[in-house]
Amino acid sequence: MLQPFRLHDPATVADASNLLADLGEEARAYAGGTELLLAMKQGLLHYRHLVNIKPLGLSGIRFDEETRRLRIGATTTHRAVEHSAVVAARAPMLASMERHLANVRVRAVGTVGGNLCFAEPHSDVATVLLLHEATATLGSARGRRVVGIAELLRDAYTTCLHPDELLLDIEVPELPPNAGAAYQKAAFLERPSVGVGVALLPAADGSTVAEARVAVGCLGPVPVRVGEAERALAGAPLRGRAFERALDAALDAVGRACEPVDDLYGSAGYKRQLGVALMRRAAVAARDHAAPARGGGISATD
């Protein structure tokens, strides 16, 4: 049962920041509320005050031609990202992931910023943003700062946000036009139990991997980039047995980097094996989309 609370409607980011600072641990910022209100109904969280940030003008999607970055406002819904032609053109993997996130009700109400700020370990969004090396702009009455997604998410349900700070927007760098990228997941009860993404940035001639990015989600308290797997793939030919050997080394690294636990989504051993299997699928899909003068790849999130 949802306990009584007071809903505040600040007019500016500074007003919202000051409210959060004054009310302290009794308050929480509120946008879509899909995770927050559910946790409050279940009695897992209780706040006497919710600070409504939806009217603060923090939604919207645009692409900056000069910086080659998407800007996604914190209160932009998943549905808006899913149906954005700009996102589909500039970050097709992100658009593909959003189409398969939870269900249409959650996508219509839930926000990208809310998903990140709740820091739920079983989430797709942050894993894909790690592959894009996205950044988050945080703001308060004291000013603004920019952090990487890995810095934002410190632990399960824990971020680096100060008590008076809000997430304002997320900036998503466009992958190079010849890059291949794919995100694969296994989901039960509309929450992912394992999510793995791979981006391969080929050399100019398209024959080898100039840079590899590998991100694993849901197999630990926060999604992580797997540096050892990336180093195994970097420099490998994009075709032939040499790629398979590099991929085998990367799969071994992913298996060792996982920190799964037994829960309702499966045993730790099962989830580790599933992570390795999905990593192979994602890497092959990314490889198949990576080529000179071709657009970044999309892979269905299964």
Second form
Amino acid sequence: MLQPFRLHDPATVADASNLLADLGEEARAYAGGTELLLAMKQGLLHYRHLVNIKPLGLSGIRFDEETRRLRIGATTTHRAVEHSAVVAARAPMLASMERHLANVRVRAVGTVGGNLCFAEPHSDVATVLLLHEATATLGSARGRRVVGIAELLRDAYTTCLHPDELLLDIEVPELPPNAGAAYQKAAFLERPSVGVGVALLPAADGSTVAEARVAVGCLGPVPVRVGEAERALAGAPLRGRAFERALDAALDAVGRACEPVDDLYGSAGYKRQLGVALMRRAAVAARDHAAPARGGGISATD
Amino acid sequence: MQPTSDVARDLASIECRLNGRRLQAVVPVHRTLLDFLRNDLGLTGAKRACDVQVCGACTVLVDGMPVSACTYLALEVHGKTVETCEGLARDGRLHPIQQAFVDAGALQCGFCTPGMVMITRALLNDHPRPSVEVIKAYLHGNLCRCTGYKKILEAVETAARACAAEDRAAAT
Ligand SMILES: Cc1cc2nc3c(=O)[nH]c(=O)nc-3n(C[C@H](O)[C@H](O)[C@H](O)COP(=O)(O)OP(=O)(O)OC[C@H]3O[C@@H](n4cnc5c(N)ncnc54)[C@H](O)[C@@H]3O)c2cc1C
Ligand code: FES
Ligand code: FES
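Taking the form predicted alone as the starting point, write out the structure of the form predicted in complex with the partner chain.
Expanding to the full complex; the earlier chain stays at the top.
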């Protein structure tokens, strides 16, 4: 049962921010409510005031040709991202991930901003945004600041947002056209138990990896980039045995970097192995998408 | 500093179209859509099972999109259209989706069926000619403890054909 609360409908971001500041710990921003109402129904969270941020005009998707960045408003639903032609063209891995997130009902109501701000360790969105090196714009009555995804997500269920701050939008740089990227996940019911991704940015001649990005999600309190794995892949030829050798080294690093815990979905050891196995698939798919073809994403395994 | 503009409420007036009829109501802001439908309006088609958005027994459509009524505030339907399984039959005739579930024998206890029927409605809104993959992608969030899904898939495929045929007939 939901306990009674008051709903506030502020008109602007500054008003919402002032309200959150005034009401303090008794209040929380309310977007789709797919996490918030759930936790409140279960008695895990208690708020006497919810501040509705959906009417603040923070939803929408736009691609800026000049900066080559996709701008996704915080209250944009997963469904809107999933069905967006602009996202499909500019960030196919993100579009593909959204198609496999949760279920159709959660996607119709839940927002991208709500996913990030809840900082659930099992987020597909955060891991894919780490691969894109996306940034988040935070705003309050005091002003705005821009942070990276790694800075935004401090710990499980903890962000760097101040109590009076809202996430306004995220900016997602397009990957270069010759890049290959792929995200793989394993999920029981809805939430992912493991989610890993790779982006390979080839050198100009398309024969070697100029830059590798490797991100591991769900296997620790927050998703992380694995620098050691990225360094193992950087400079490697994109084809042949040498790629396989670099990949083996990268996968060793991934196995060491993740910190899975035993839970209903598997033992820590099992999840580590699953992460490494899925990472191999993601890397091979990213490699296959790289160079001549456009940067692309492959569907998740679920 | 500008004074903060705010509308704070404990109660919400809602005006919506529910199953084709205009509806006006005042609800506490914390009332879920599922409680509103079942307890206030007596529309008991949508069911509460998991209560955490994983089973789909409470699926209803808001502006044509499926939502979990168990975890959705009733006040959100203000200005929108709401469809529940009670609104599907016309003049005492089952809707083709409902008929397809009956014909395929796609239910045993029937507890999941209103949700299955409504998610099929959402599917066919978005994809009038769905592939099996698309059907599975829509149905994957709706659980059935009885049937094993095979007959449900058959029913959805039959329903898709029947609805497409109805649309063709309506167009001519
Ligand atoms: C059954 C189920 C399955 C799921 N499966 C997946 C999955 O497979 N992969 C995945 O990545 N995620 C999954 N999720 C998570 C899903 O993405 C989130 O529930 C959803 O995106 C949250 O958005 P919301 O708008 O409903 O947030 P709300 O519930 O409204 O808010 C969540 C939290 O974020 C805060 N908040 C929201 N927006 C802002 C903002 N703009 N600024 C500041 N604070 C804000 C709220 O105060 C609250 O604390 C699943 C969730 C459910 C319930
Ligand atoms: S009761 Fe709402 S999804 Fe299960
Ligand atoms: S028919 Fe019993 S749960 Fe589906």
